[in-house]
Structures are given as structure tokens and as C-alpha cells.
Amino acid sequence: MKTRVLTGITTTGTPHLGNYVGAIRPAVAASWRDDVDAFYFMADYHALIKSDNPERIERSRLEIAATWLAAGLDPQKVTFYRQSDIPEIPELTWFLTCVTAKGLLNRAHAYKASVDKNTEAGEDPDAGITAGLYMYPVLMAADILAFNANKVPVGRDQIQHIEMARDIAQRFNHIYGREFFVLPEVVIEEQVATLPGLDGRKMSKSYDNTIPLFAGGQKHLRESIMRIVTDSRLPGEAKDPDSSSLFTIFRAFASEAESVAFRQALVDGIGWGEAKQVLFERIEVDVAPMRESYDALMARPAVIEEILQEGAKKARAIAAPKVAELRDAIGLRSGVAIAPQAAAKAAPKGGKAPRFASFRDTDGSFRFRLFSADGEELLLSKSFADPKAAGSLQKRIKELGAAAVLQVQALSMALELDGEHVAVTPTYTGEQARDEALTRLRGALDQLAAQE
């Protein structure tokens, strides 16, 4: 069984070379893996909570699309998409925020570290403070909980936000009675490289000494990396590497042969004109071909749309039967939901309702189908080599009742239970027709709990 891995990227700036090493180089071999099932999402969301340039978040959000896809990000191979394309994002954080005590969100770290600063300051303690700012923490948690995600990597400073949305996730599921969320679990990158920037801080924005990745060209790559701060050692003097900024980048690209030679170099004397241009060279072998992709991708920002949309189909196909199994939990159930439910109460016995059939296949394995009391089949069982295992899973279908996993596909939907896919619905002629499908199973699995 996969491992659900979610990352979320925000879309503010422009990526930089730090970017690349600490976050978007792992994240894509990650993907990789058979046993991940990989989710990237971009953040805009929460980008609106640092800024509130349209343009900046509109250009930032292509660029850093473009990026990734550029990095080598498999969209076939993962599920890619704008956190604003899920509209089941939003309703969940209102679902959650119903939920959470605003004590664990006074906790929040940046919102207590920018409540210090005004008080420092001798100003009121929330100025400037947005509740954009102090809700992030349940946003977070919808973004998580949406999709089940069993591990989310952060960096340090990220892991309240993870425990946050494990507590927000475990008093849901207690109030409502069962089990609704996977509770995610933190990885700590505790590996991901930092790379220190012009003035030799670490490579942020905050700091404005990056060394961007694409933007500018290789023109630019070459003159930033010119710029990288060095001491006053001249050509012929040894130089130290490990107080180097030029080698903890190079070494960043390099392997390890390439490693040990520009070491070496560097306690020889090679001047630090000459040692950026060899840092540059090292780079832009890596750099080229990713940025000629990137600079096609953003030639055609339609490319990018339509994969973006595609990944939200994908990500919807998760989130809806989610958020729509949350709605009836928590009393938001439509009429057409109640009515099947409130009939199978009151019919007589004898009177129709859903019913299962069981046959046995051309194969000689046993399976069974759902029909609805108007004959409609609804479900088609797997196969069974034994027959009292098709009964059982009646059985749990039966007691599950409408709070069932129904996994939404493009144009049908499988229930699942235990992780597996155990029936699976006709295919349906669009997507209309397969949600009002998908009303008419819950109203028939509903009818069958009641007669439990």
C-alpha cells in the first residue's frame, strides 16, 4: 500500500538556487519512489497572507509551476495542483475552524512572535495582524486532511503546524464519533541542504541575497554567483573551504570526485575570480537543460494551465467524496439525502428497497451486485474464491451504511474499505450523471443501515 506524501509550496517570489537544493530537488526524486503517492500543491492560498500584489501572486504562481515541472515533476506520475482550484479546501478549514479552540491558535508561533514584536514596540498587541494570519494553522490543516495525507515533510520550523493539525483532526473525529481523519505524521528534512547566499546568511528572500535559479538567464546566474561575498585572500594564497560559501554551494552540485578537485584548488590558491567562474561552469551544467525547459513552459502558459487542471480533477476526485461524507456527518445532508433514509424507517416489511445478488462468475469466483429498490444496479463486487467472503463484505457494506469510503473517479466511483478498492459503480455518461449516481448510492447504502 502507497504512502500519501503531501508538500505544499507557497507562491510568493521567484525560486531560487536554495530553493532548488533544499526543496524542489528532493521533493521530485521523492516522487519517484513506487511506494509514494505523491501530492504538490502551490500554495496560493496562503500566499495571500504575505502579500497582496495580484501580479506578483499571478506571475509567482506560473513561475514556480514552471519550475517544478521543469525540475523533472512527473504530473502523470503525481497529483499537481493550486490549492484555489479545490473549492472542498475552503469548506473543509470552515468545518475545522468550527471545531478548533482558539486557545491552540493563540499557541501558534507566528502569531505569538508577531503579538511580541507589537508588544515590544509598545503597540496593541494584534496591530497589523490579519486573521488571515491567525487562521493559517486550520488552513494548513485542510490542506492536509482533505486528502489523508500520512506524512507532510516540513523543516523545523513547520512541525507545530503538523501537531496543530493532528489535534484538529483528533477532537473532529471525537465529537463526530469515528474516525473521518488519518492523523498525518511530521518528516523532519533533516537532510535538505542550505545554501548560503551572496553575503554568506543562508539564501532567503527575507534577505534578499539569492542567487535565482532560472529568472534572468544565464547572464544573471553568472553575474549573482560573481557577486558571492569573499575575504581578501589573493590568487596564490590558500584559501579555507569549509568557511567557503563558494564550496558549500559547489558541493551542493557536485559529486564527490568534483568535490575533492575544487577543495583542492582552493587550499592550492586559485583566486576567487576564477573559482566563482568554476562554480558557475559546475552549475550551469545542471541549470541549462531545466532552464530551457522552464523557458518553454513559460512561453506557453496554456501548458501549464491544463496540467495544473488536470491535477485538480485528480485532487477533486479525492476531496469531494471526502468533504460531501464530512457534510453528512456533521448534519448538512441534502433532502434527497434524508428521504431514502427517513423511507427505509418507515416502510413496511416486505416493501422494496435495496437489495444484494449474488451469482457466481464464468470463472467459478463468487461476486454480488447492489441493487437499488428501483432495480438500478448501483455496485459491482470484486471477486471472491469463497462465497462466505462475499457475504461478509455484505455484511460490513450493510453496517457501514452511507459512511462508507466512496472514492469519486472520473466518470464512476469504487467503494473502498481496509485501503482496497471492494466494488466499483457503472460507468456513467458524464459527470452529472455520475453525482446524481453517487446521491442515489448513499441513499440506498443509508436505507440499508436502517435495516440493521
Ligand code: TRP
Contents of the next structure:
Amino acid sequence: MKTRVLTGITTTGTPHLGNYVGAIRPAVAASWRDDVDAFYFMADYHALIKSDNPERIERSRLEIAATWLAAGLDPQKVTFYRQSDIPEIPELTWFLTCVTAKGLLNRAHAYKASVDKNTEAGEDPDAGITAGLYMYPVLMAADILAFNANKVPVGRDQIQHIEMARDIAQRFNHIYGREFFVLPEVVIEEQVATLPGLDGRKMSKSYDNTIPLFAGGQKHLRESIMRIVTDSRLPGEAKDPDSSSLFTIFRAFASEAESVAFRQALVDGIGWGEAKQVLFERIEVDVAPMRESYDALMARPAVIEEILQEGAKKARAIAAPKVAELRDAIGLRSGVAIAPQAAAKAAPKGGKAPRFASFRDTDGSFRFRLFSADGEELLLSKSFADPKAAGSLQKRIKELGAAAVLQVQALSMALELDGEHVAVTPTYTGEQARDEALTRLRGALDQLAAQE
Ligand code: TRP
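Beyond the form predicted on its own, can we have the form predicted together with the named molecule?
Full complex below, order starting with the chain above.
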């Protein structure tokens, strides 16, 4: 069994060294494991909550996609897509919104922090706060739950959001009476380094102290490294590696042996300028080849677009049946199913009606099919050793009618009874054909239930 690992990257900024070491590199490494089924996506709907600058959003989406691909993500192996290419996500967001307690969202850290800031400033508590910020955790829950993700690697600031996704999933499962959603688990990568930025604080866009990964090329990388703040010790004076940002950053790229050598050089009094050059060259060993693919991708956005469209297709193949199943469960069913009596009456008296046809399979077991009034095969039952058991399943299906639980799968559906798939539909040629068949199947079940 593969573990489905899913994470999103908000597309507001330009990737920096801290993003690379803290998120991109470990995620790409995990995606290569055989026991991992990775789903990585660009959270561009989330980006809209933070930025209303269209050029910035567009640029960041492109840069982030190119960065992940250049860093070694294999789009054949990983499902790599943009949130905004998956219409099932906003649809699911609404379903989840309707079961989410408003009080839960009141407690979200990000929203609360904004309220506190307003209150301190003597403003209206909700001044300048959009409903987008407020709904952030529900959108994030939909990102995760649409794909039945098992593990969600995130930074510490996101732990609460995963907890909320679990809460919301449980609430939905409870209300609609079935385990629709897998409960996701948060993964915090403890051993991954947090890089200091130019000023020694954690490297972060919000501190404006970042070292860009690719943007600006080799020249800009070198210039940024030369601006890392150090103490004022002169060449020849011993430096303390453990309080030096240079050493922390170096270690995040280097082998153990290289780190030992760099530590010694600092203790031996290497000048800061020279040490920065050593750091720059070490980072370049890793970054230069990736930068080359990054630049090639950035020069051909159409290639990136094609990869993302493929990814969206793969992602939707999972999210679409999931959402179809949910629509069915919450009562958003096709019009045919709404009026069972009318449908039954509409069938001409003494005319054709859906029917069961029992048969004996080659292995001697008993099964049956359900045919529509037009003779289309709608369902094939599982095998029974005892013909009476097959008969009583027919009776139960008749009693249930359109209330029968239908599990929508990629290109087929299954009728579920007591948690077991007891009959399956044929395989359809596409999602649309499947959805149309769902309507016919529901109609036929209605008619069955209405029969004497
Ligand atoms: N909110 C996350 C962040 O800012 C990004 C994100 C959006 C995400 N949807 C997600 C992460 C789903 C994990 C799963 O870091």
C-alpha cells in the first residue's frame, strides 16, 4: 500500500534557499520513494487571499512550477497540478463550508492574529479582513480531503489547519453516516534545517532577508551571500562556527566531511569574505545544474503549462468521482431521481420496466443482472453460493430503490450495502458517460421501488 502524501505551495513569492532546503528538497526526495504516492500542487486560490496583484500571482505560479520541476520532480511519478485547475476543489469547499462550525474558524490562528492586531490598534475587530482569510482553513481542508491524502507535510504554522481538516472531515462523515474521508495526518520534518537569512533571523519573505534560489542567476546568488551579516572579526581571528549563519547554511548543502573542513577553516581564522566565497561555491555545486533547467523551463512556459494540464487531468480523475459520490450522498442528485412516483407512473401500464435477470455463472455460483426498461445492463451482482441469498439481495435492492448507496468510482459505480460492494455497473468510456449512466441507474432503481 502506498501512502498518499499531499502538500500545497502558496504561489505568492519567489522561491528562496530556505524554501529549497526546508520544503522543496525533502518533498522531491520523498516523491522518489516507491511507497509514496505524492500529490504536490500550487495553491493559487490560497494566493489570492494574500495578494491582489495579478502579475505577481502569474509570475509566482510560473516560477514555483519551474522551480519544483528543476529541483527534480518527475511529473510522471508525481501528481503535480494547480489548485485552480481542479473545479472539484471549490465545489468540495462549499460542501465542507456547510458542515463547518463558524466557531471553529473563529479560532484559526491566522484570523485571530488579524483580529488581535485590529483590536490593539483600536479598530473594528474585522477591519480589512476578507472572508477569504476567514475561509482559508476550509479551502485547505478541501485540498486535502478531495484526494484522500494520508500524510500532509507542512511547516509548524500549518499544524492547526491540518487539525481543522480532520475536524471538518469527521463532522461530514458523522452527518452523512459514512467514512467518506480519510483523516489526514500532519508530518513535520524535524531533521530538516531551517536556514537563517541575511540578518541571522529565520529566512523568510516576511523579514525581507532571503537569498533567492534561482532568480537573478549566479551573480545575484553571490551578491546575496556576500551580504550575509557576520561579526566584525578580522581575517586571522578565530570565528565561532556555531554562531555563524554561514556555517549553518553551508551544512545544509555539504557532506559531513565538507562541514568538518569548513568548521576548521573558520576556527583557523579564514576571513569572512573568503568564507562567503567558499559557501557560494559549495551552493553552486548543487544549484548550478538545477538553475540551468530552471532557465530552460522559464524560457518555455508552454512546456510547463502542458505538464500542469496533464497533472490536472490525473488529479481530476481522483477528485471528480469523489465529488460525484458526495453530491449523491448529500442529495444533489439528478432530476430523474427526485420524483420516483412520477417516474414509475410514466412507465406505460403493462409496458416495459426495469428487471432482474438471474443466471448461473460458469463456476456454478448464482448471480443476477439488473436491466433497464430498454434492456441496458445497469448492474451485475456479486456471486452467491445460495440462490436464495441472491434472491434476497434483489428484494433489498427493490426496497431501497434510489435510496441505495452508490459509490462512484473512476469509470464505474458500485452499489453498496452494509459497507460491502454487492453489485457493480459496467465500465463506462468516460466520466460523462458514467454520470449519465448514474442518472439512468437511479431512475431504474426508482421505478423498481415503485413497482408492486
Ligand atoms: N497553507 C499552506 C501554506 O501556506 C499551503 C497549502 C494550501 C497547503 N493547501 C494545502 C499545504 C493543503 C498542505 C495541504 O503553507
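Rigid core: the largest C-alpha set superposing within 1.5 Å between the two forms. Just so you know, these numbers come straight off a predicted model, no measurement behind them. Numbering follows the first chain given and starts at 1.
Would the C-alpha of residue 434 be classed as shifted by 2 Å or more between these two forms after rigid-core alignment?
Passes the 2 Å threshold, so yes.
Taking the rigid core as reference, does residue 421 move its C-alpha 2 Å or further between these two forms?
Indeed, residue 421 is displaced by 2 Å or more.
Once both forms sit on the same rigid core, is the C-alpha displacement of residue 357 at or above 2 Å between these two forms?
True for residue 357: a C-alpha shift of 2 Å or more.
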